[in-house]
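Presented below, as structure tokens, is a lone chain in the form predicted on its own.
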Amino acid sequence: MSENNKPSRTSPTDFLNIIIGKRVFVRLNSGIDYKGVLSCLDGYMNIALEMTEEYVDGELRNRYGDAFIRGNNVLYISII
């Protein structure tokens, strides 16, 4: 919190720039989840992940070195 006891606000763009290089959780519209290190992303939310794990129904299904996810498939992204 800031001096005025108001929570600090971060724009979505600022948040995405902060999490580059960090481990993230990505949920797709299909319900499939990916965990990996966010390598880069663009304005369309196209995502590049490194050391990626794919989860289906909460169960680890695959491991990939690099994965590229098209932005229109992304439901949300969060830091873990």
Contents of the next structure:
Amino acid sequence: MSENNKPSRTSPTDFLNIIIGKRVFVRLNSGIDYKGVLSCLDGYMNIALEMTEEYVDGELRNRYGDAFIRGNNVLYISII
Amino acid sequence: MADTTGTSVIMEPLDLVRLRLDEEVYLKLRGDRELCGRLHAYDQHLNMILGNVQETITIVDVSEQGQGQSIHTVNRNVPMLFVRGDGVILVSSPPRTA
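Could the form predicted together with its partner chain be given as well, to go with the form predicted on its own?
Whole complex next, starting from this chain.
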């Protein structure tokens, strides 16, 4: 939300706290991708997404209103 | 923790699962398996007890004739199921079309 675009010594945890409430892109180890609004996450990197779209090989496969993703499957999270 | 959003019943991801207790859940599991059933119990590992479960297994057959692959699904019903948490990928509500 803030205009803080300058590089700073933020930790991965800071990043995760910053992106809560934003639209994110989550890639799993299996290659499946999820896009949605990040409602929260925890120390295991378990993720709660709202308005989730599931993409397999880049194609939209499913939509979920709310989705829980088990953290061990997560490869990365990025902002979109 | 101040609740400023008005929708913050969910404070941690596992709350999503808690809200589904005694309701139908959709699980996506490793090995192209999906489960739909009533969630009776769960723990922090996502071990779960499900009742009246429909399991859908997606099988991809690759033909030798170069015709590519054919996908079919196998369904089976289980009255009561213990699901080990490490197989869980995703938990949600059942899709409308299922």
